[in-house]
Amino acid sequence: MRRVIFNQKGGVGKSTITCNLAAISAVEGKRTLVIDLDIQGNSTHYLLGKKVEDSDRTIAAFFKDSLSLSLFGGNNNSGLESAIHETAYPNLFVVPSHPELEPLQGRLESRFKIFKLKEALDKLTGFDAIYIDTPPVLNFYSQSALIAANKCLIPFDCDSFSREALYRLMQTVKEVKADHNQQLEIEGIIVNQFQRQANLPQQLVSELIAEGLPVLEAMISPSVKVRESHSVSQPLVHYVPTHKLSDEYRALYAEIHK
């Protein structure tokens, strides 16, 4: 399964709820993978503690290579089989960022290479779960992540402005799904930074609901054990299992199991 974790509104938590995710997917057993679509790197970062500085193991590399490719051959899958890193925990696995996505993103739009990620993962074989983290713009790598996945799970993080970028959110998905990938299923909105004994959160989760939205059931509170995290590179389930935080990732993760 290829889950995409998309929002074009920044901030509302992409790359913790892509790596909090895919570390209890590998706790579970299951060889997980996650793309770092992300010029920004923060799930790189958060999974291997360090940006990775050699672009010729990351995504970019991949990229490159397909612009790169003649009349007479060439493999684009091995360009990505290279650039997959051991984290430090079992079953999981990334494919970094690097700033040289920027100005490579031109030249891929040029040439039409939108689908040559999906192309790449379906040939990829040996994990049982892939999570791509993307940028928070609707750009060609948000859009290649688009296409590529089967599910897409979307951020919320209990503003009237989320709000209003989420209705044209899943609009996006909606053309996506219609103009390139009819696997693509919206699975979710997760709502993070949750506040349950707020108002304003209450009220824009219940309107979505009413509305009939993918509200996900499990939520995800707000914590200062998230910041923490990112800053020793542990996603929560590693750094604190019993925590509250923790069992909520987890009940999202089942959620989303069913």
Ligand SMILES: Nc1ncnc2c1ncn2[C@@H]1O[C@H](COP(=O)(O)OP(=O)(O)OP(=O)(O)O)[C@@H](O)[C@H]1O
Second form
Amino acid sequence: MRRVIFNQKGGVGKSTITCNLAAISAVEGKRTLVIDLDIQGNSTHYLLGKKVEDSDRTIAAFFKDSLSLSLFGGNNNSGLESAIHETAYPNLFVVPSHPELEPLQGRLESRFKIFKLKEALDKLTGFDAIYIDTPPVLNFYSQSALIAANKCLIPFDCDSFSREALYRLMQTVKEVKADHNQQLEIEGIIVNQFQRQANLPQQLVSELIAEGLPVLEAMISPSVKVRESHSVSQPLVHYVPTHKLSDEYRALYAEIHK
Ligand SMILES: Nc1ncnc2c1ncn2[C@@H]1O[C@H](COP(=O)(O)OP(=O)(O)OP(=O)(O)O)[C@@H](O)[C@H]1O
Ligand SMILES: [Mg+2]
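Moving on from the form predicted alone, please list the structure of the form predicted together with the named molecule.
Let us now look at the entire complex, which starts with that chain.
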């Protein structure tokens, strides 16, 4: 299963959700790969404890390879496979991001490389689950991810600007599905940093549900543990396995796997 975690609004929890769901997947015994398509490299840092300086073994190298036309096959997927890094956790792997994604983007767009990620993932074997983190913008990389994935998870942070972004986003996903990827389904909206006691977030979420939007039941509370877990580069199930947030993430994982 390939999941893309996308919302063009920044700071809603994409990278946190990507890495924490992937960490649980790996704990469950599934060989799990995170692909970091965001130039900010937050998922890379969260899972590896560092950014990757040399672009050779990153997603940038994979895309760069796709620009060098080989007349002799060149179709062995080595670009993506050699960019896979082990993490400190069993079964959990990451293809890191790299700043070179930025200058590459225009060339990739003008040479129609939007299906390259999908093609490479179709050929990639040995993984049970793939999670793709995206930048907070609809650009070449987030579109590549939407084309490559089967499911789209949408983090939502309960503010009214996010609600506007949500409608645009649902439309975008529908359009990508219609034009480029029939398999793509919205798996659900993940309510992140949900303040259960406060009126406004509750009202907002009830309205989304009443409108028929696919809001997942498992919601994630705000907690300082998230920031802490980022700073020590340990996903929550490893950093604070018995904390409420780890339970909430396990419930979220269980809900999308039932
Ligand atoms: N449940 C939570 N409780 C408290 N803070 C959280 C929670 N989830 C995410 N955050 C914090 O919110 C910020 C944004 O989270 P994150 O980086 O995952 O969002 P993002 O959508 O990937 O952002 P960007 O669009 O910049 O890539 C981070 O500082 C993170 O620590
Ligand atoms: Mg992010």
